[in-house]
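As a starting point, one isolated chain is supplied in structure tokens, in the form predicted alone.
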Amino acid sequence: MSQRIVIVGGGYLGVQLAKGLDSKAEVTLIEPRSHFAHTPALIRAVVVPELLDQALIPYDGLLKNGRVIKARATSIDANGVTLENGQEVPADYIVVATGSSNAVPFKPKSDSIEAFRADNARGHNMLKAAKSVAIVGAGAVGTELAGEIAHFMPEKDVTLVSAEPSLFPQMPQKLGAELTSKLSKAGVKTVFGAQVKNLESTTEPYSGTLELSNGQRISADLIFPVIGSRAATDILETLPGASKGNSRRIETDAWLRPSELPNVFAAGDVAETGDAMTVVGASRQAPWLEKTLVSLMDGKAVEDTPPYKPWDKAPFLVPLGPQKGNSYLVLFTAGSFLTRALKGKDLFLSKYNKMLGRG
């Protein structure tokens, strides 16, 4: 009899792992939303809302053999997962990949895709009406958003505000310097090393005046707060022996196990694996988990399988709209041509629509 694997969360890690194991085990994916939300394209969709239909992909076509249960999981034990309606889903192995939240409209804030469509429309209409835009937070989402607005709406006055001393200071210096130069040439003003002292919302766009720690005041018709992802770890926090690491992520052992339950794994944004909370991080963990779970189903002990090794330095792609951008590709920093070819032009929409069975 094939073994039962339950995956909680249908984000990047969940869909890749479910797809990979579909022919090798009895797979159940538990996900409260009806559609997969493809985050890189949701940034552009604020500026180009026509993209939203391609970026929201139904789960119906993901699995040929397994099943997707549209529900919210509320608790986990060694025997399986309990859903909000009390239903119990038995499992031999459980993988928790419940992802993270970000500001509206860059990720859905509820389980309703219709509510997210409304959030996207509201954000786009606010952007269309605004003459001046301030973006608070210059991580990947904030920087890409500045580039998208500059490309598609060059008449807007855009300011990108960061508490960091430069763009992506943890990466090779050339990456941040070239992106800053391209933003500047596109008319985007950048303010570095300044905290916002009066941010009214960390999750919703609004209009107002920002007061910065350097004494500067920036008035904007539209302020986008984009100050980082928050791991959705509620279901993991109650497990025996679970403890939190950075950014609310749950610490794991060398085999991505977050608790004293030997058959429960955590991965993606919720797990403190040593990888950043990125699609690239999830894309490294999913194949390792697939291989490890197949070994366990074949009767191997987890300690006899190779432990997970995070990226030393993960690839990092930052398009500034469909034409420009820069990327760190481990051995070198790439410019607009490669960034456009790898991500900027298509934003991986073809890849994920194909993965989820939509042509």
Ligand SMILES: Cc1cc2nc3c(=O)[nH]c(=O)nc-3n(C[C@H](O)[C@H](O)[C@H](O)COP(=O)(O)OP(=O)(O)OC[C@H]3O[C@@H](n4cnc5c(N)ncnc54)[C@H](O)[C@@H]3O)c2cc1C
The other form holds:
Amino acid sequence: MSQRIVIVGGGYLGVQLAKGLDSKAEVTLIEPRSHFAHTPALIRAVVVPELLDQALIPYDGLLKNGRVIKARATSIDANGVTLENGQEVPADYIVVATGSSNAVPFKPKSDSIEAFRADNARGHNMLKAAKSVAIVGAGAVGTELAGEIAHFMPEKDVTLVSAEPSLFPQMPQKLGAELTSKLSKAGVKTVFGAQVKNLESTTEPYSGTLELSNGQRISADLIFPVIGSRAATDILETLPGASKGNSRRIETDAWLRPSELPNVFAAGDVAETGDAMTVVGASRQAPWLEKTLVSLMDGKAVEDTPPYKPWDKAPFLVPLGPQKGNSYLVLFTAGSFLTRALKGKDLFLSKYNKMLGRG
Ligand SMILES: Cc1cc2nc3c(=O)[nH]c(=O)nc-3n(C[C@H](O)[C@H](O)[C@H](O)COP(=O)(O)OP(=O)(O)OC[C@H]3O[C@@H](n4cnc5c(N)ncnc54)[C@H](O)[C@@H]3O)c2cc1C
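Okay, that one was the form predicted alone. Can I see the form predicted in complex with this ligand too?
Okay, now the whole complex, with that chain kicking things off.
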């Protein structure tokens, strides 16, 4: 008899895993949103809102055999998952991939895709009306946003503020140096090594004056806070033996199990897997989980299967609009040509539309 795998959360991890297991098990994906939100394109979508039509992808074409239940899970135990309406979904194995939240309008804030469209439209209109824009946080999202605005709206006065001493100081120096130089040529000002002392919101764009730890004051018609992802750990925290790590993600054992329940796994942004909170990380964990779950369904003990090995050095691609950018491709650092070809032009829209069975 086919075994029941319930996946909670239809983000990158959940979608790839559900698709991979669709012909091998009885798959149920639990996801409250009507559409998958393809985050790499949601940065450009602030500047080019028409992109939302491709970046928000309905779930109805994802599975051939399995089912998608449009609901929020409220709790799990060894026997299955309970939904917000009280329904119980029985499972032999459970994978929790509830992901993370981010600032508006870079990821949906609620379960309503209509509300997300409205947030995107509001952000876009604020951007159109603004002369000066400050971006607080120069991770990949903040840096890419600066590049997208500079490309599509070169008349804007854009400042990128970072508490770090340079762009991506943990990566080979050439990557950050070349990106900084390209941003500067595109007219973007960068301020490094400065904390914002009076950030009014960490989740919503607003208009105001930033006071920096270096004494500088930056007044901007529009301030985008982009200071990182927050793991959505709620339904895992109450499991026996579960705990959160320094990054506020849920800790796991070597087989990505977050608790004493041997048939419950967690992966993607929600779990401390050893990978960064990236699609690149989830795309490595999903095939490993698929293989491991197939072995378990074949009767193997988890301890007899290979533990998860995170990326040693993960690739990292940073487009600055559709033409320019730089990428760390592990063996070397690539420039605009490869960054455009690998990511900047299409932003992986074709790949994820295909994965979800659209187009
Ligand atoms: C603007 C932006 C751009 C990015 N660009 C890149 C990039 O170019 N490359 C890259 O590698 N990474 C990128 N990232 C990071 C990437 O988006 C995340 O690492 C990725 O989304 C993690 O996937 P996930 O499946 O773990 O979770 P998520 O994508 O966060 O999905 C989690 C899903 O779980 C659902 N969920 C939550 N709680 C429940 C519940 N209780 N019950 C049921 N379902 C639930 C949510 O509705 C959501 O659909 C970007 C992030 C942002 C914000």
